[in-house]
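So this first bit is one chain, no partners, the form predicted on its own, shown in structure tokens.
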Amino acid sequence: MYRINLIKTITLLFLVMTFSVSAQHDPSVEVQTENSNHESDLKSEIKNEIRHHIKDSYEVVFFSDSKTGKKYGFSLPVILIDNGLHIFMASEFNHGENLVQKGGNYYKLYHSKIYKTDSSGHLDYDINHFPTNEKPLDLSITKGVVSILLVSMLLFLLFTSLAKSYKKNGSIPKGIGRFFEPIVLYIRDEIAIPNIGEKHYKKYMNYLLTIFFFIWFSNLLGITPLGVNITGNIAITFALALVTFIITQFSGNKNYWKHIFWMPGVPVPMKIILAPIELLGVFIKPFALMIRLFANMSAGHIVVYSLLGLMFIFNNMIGSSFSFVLAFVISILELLVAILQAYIFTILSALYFGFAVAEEH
């Protein structure tokens, strides 16, 4: 008994001591390996794509070469204030493979940002895996930059058209004029108005259409190929935010100010109670509307690139189909999303408005 026993496991042992040694040299199991590290470089790749065009550069990439590690577009100037003005061309860069020398400075461009370094390019880095190189003051023409001057040049020259064309047709608009005019007569008859009211609106009408169409036209080249994330880039929706603040404070009359230190027909205690939240509260609009507009459309292009990767990974007619019919929709849904985040940008800084110019009852 005990030796069948013992024979048994000596058998099971010899198997699997066969099977894992197979295993090794089995070359199904090597193509699997390889199979498996070429996903994981795929995924790799289609994660620094995506990073790629969620983030700003010092470069304009229209397209690059996998294989080969080009990239066709057009480097942007580099200007750095460093113990004095440097100004230079991101190709010196060389996508960050080379190290810049300037008025005895070195300058390392890494994901996306310039550190010092010294000669040997070394950066120091914190337990998060962090740079913790100085950083000089950094003024460069980024790609957000271009795409900021390429959408306010558009409007001005689109606004200054329509203008010309209500000047020479008795106030009736011609050309792409006529699908521009019902939309700002929405927002002044639908938006400022009920809003703001009749007696001030006229005096925020200006600053109102420039941000719905600055954010709706930037929402829209968002959706483009181009790799262009305006909005998506927080410091760009937070001087939206502040801008839209600072008009709020400015505006604010003496009932709007009464409402929030000392707020009529409350009891005392109660007032003192709510008057540190009522200030909070003049901060916390304007920190909601940075965040929603930021975290949308950086949330809806990543997930139209995420799909579009997925059409990589899947690489089968099934779930490649699939993902880009996802990728469809959803881009489709972000045409929707890029009106819809300008509406409510410009409304709710039209209630503020309001607010601050409302007289008292």
The other form holds:
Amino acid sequence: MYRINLIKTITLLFLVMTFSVSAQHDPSVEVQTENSNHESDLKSEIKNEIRHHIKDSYEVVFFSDSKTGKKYGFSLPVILIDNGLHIFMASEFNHGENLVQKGGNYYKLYHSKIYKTDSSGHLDYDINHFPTNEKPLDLSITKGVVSILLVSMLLFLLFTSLAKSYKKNGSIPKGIGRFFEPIVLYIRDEIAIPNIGEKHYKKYMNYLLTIFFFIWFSNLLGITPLGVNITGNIAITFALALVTFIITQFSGNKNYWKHIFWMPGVPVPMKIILAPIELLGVFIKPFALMIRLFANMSAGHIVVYSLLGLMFIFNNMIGSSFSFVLAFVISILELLVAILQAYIFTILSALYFGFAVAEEH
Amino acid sequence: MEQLLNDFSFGLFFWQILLFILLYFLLKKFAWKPILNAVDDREEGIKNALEEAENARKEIQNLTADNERILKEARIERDAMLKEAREMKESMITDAKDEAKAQATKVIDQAKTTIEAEKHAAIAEIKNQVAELSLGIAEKVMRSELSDKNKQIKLVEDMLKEVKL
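Could the form predicted in complex with the partner chain be given as well, to go with the form predicted on its own?
Shown next: the complete complex, the earlier chain at its head.
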């Protein structure tokens, strides 16, 4: 019992920490000010660059020339469902400069989002400077989707080859398996079994392994200069947290629901007070998972990009090399954060599954 | 917050859920199951091997204990046998001695009796011979004695003197 209390406290602590982190970094992605002098131009360019990196996009750009406005990369297919299916290449938008007309509707690309407009491409804005135009159902293969595919393929190839090597060598890992097997075993012995319990853990191993390696590899891919940002996107972390949430609720036994709606071992008035709190907790737990991963990863990206941007703002030997070293150090730190966040997501998921399947004690 | 909500892309969410679930089932079938099974098998194998080694060790221990016990028993038996043999030897020697003594006594006794008998016989013979000799002497004496009358009478008289009525 004491152990569970301790874990609850740690969870709460993480929750508080992640909120403070997300609160700190919110201002850095605010709308840019429009100044005309050169330094501000550079600053806003860096800001734009960072924001574009954090956001999903309809094209993969490896590098761009700001003077000529030329971008080197390739565009991706756009899939819109709006009175029928519209599929076309994102290059038709010409980086937001052209309107695209499909099925009698006009679509405009504005700040990495597609909006429905009239034939002149007019956008209405609300007080937060966000367009209020209708958005079509957008199932485009964006950069994020390509990155997910890439990570998924990498994971699939890696672990099927590991599985095959077991068959070939008679249950003895070889090559890359020597590195990954201890991690698989760690997830089983240190994450799944202690949190879920010897009896039920087997059911959840597949999910825990998948989520751990997916998040870890996505985080690692985010550090590479490819400029992808998978786990720093709220839609991705929302999807991952949702899966954990659904699995938790569907594996909840009688004891789990009893602890939520009619807490045993406390007086009746307390039971009534605790029920809404516990019910809220059910939703807060996955919400915290979502926010934590998103905030940590996007914060890391923003910090590294900002430090790299500082190199150009300093524009001298000492300052630039200083910010380069700083960016390098932060990148190393990100390497640690990458596995740490994957670990936290996995262990908390395991903990929630453990709550759901816990027997009466 | 508004920024976050505005940034939320349903398309990305949709693809993430779809691809993640697909990845989950693919990895489950082609990676995690074989890997976890292989690891479990290996662990089971190691456990069994350890158990077997432990059993073998115990068996060897038992065997050693058995050997020791048998050796001890054998030693005790040997000692017992030796003791018995020694006792038997002693008793045999004693018996032999006794028998020999008895035999010797018997022989001596026999010899003694024989000697006694011989002695008696010899004595008897000597007596006979002495008697014969005496008779011969007496005869001769008688003859010479009885050659004259006087002497015969004197003899009778002496004899008669000796007989007391």
